[in-house]
Amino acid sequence: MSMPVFDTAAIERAATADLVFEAVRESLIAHAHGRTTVPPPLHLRFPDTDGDCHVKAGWVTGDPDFTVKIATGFYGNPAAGLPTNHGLVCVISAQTGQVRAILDDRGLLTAWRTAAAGALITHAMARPDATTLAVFGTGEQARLQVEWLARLRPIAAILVHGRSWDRARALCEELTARGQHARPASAEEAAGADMVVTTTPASAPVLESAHVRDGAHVTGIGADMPHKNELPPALFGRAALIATDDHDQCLHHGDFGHAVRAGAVTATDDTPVGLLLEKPAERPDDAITVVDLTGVGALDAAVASAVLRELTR
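Three-dimensional structure of the chain by itself (the form predicted on its own):
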């Protein structure tokens, strides 16, 4: 019997937003309580082509499957008419070690689980009356963060900041066509939104701490390798609450780690994201909150297993 390989179209039909949100939320909570196995990710860089590759594995305790995932990001691809991200997920039985299926998702599930994680924690930590959203970045993840957060709360206005004004304008036009009110903005103006999400491969901070207003929430998505850095250490120093998806990963190659090494905060100043999804913390209206997401292999396992169940019903 040959091993099943499911293509992107089949995966996209099976992976509903509700399914992805539930799998991501439950796996982040399980991870916060130590009910996962997640080895350190493997990173490869390709400086000549502005590319990188992540290999991540994960298992949620008690689940029938674990996964090994390859995810690539080649940031010059759009100029050649190619998508930035690609990859696949290998789903393996946690009882027998046999490969159950290959999900040839071309990076789709990574993009969606990242979008769901960002949306869930931004919604949980932002003020209930926060309605303006700024995204730093103009790629697929910037668009997805808007779309997935809009599933959870109303967004009155969207500010988009990118290195290319033309790409920022193009993303705004796409979001506006989908019913959102979006416009390009400077880095200073975008940093002053109620909710700020950064989705870039930057190696230096994309905003200044002083431009973030009291009462704002900031979610960092892009710093998922040691050389990347989106959020300034001083912003962590201003935060009343800092959350991380994986403490060790964020110390090693996240923005939280940059802040710790800069002396802005200590290595024990973070709270697991999953605990805040399980029971949101009370926050003063003028408090700044910051989240550092580096991507956890347990999320890939949970989402892939849920999708495979749908595909094999």
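What I would like now is the form predicted in complex with another copy of the chain, since the data block earlier showed the form predicted on its own; can you produce it?
A single chain, with no partners or molecules, comes next.
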């Protein structure tokens, strides 16, 4: 039996928004209840070429497949006309260990599951009547967070803050072309939106706690290494509810960890996002809520497994 390899176009057709939302929601709930296996990732660095490689594995207990995902980032690639990121997902039978397929998705499924997770939890934690959304960052994930949240609730206005005003304007034009009302904004103005999503590789907070309004919800997406930090500890200190997608990971390399080490909150102040997706928490109108998402390997497994089912049915 030769090993099937599915390319990005096939994967893109199979991975509908409904399929991705469902797989992400179910796997975040499973993860909150400890029904997942997510070993510590493997990591290589290539200092001479400013590159790295992360390998993440995950399994939702009882699912027919698990996945091993390889993702590389080589930051000098754009200068040579190549994409920064490459990668693939191996889908492996949890019954026999046979490799069932390679999804040559070039990072697409990771981008989409990250967008879906951010959108689901932003929607679940924000006030029902929240209508303005700010995104910090102007990259792919900034655009995706808007797109995927717009599938779950109406967004009256979008504020985009980036270090580059030109890039912020370009993203706004792209969003406007898709029917959204979007405009660039200062960090202070953006931090005052009803819903704030940060999608940057920053290593120092991108907004000030004082600029976040009572009643707002803030979703941190960018932190995936110990030195990265988007949200100020003081914001966690003000929050009535803090959620994390993985307690240990968020402590180790998320914004939550920075807040704990700064003494703004204690290490037990977080709630698993899966529990909030299962049963939304009641929130006073003036409460601030914050979620720290660092990415969980079980989501890759759930999404890839669902995509492969679709591709082979």
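Residue numbers count along the first chain shown, from 1. Quick caveat: nothing in here was measured; it's all calculated off a predicted structure. Rigid core: the largest C-alpha set superposing within 1.5 Å between the two forms.
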Rigid core superposed, CA of residue 81 - does it shift 2 Å or more between these two forms?
yes
Core-aligned C-alpha movement of residue 117 between these two forms, 2 Å or more:
no
Rigid core fitted, then: does residue 216 show a CA shift of 2 angstroms or greater between these two forms?
no
With both forms put on the same core, how far apart in Å are the CA positions of residue 72 between these two forms?
3.4
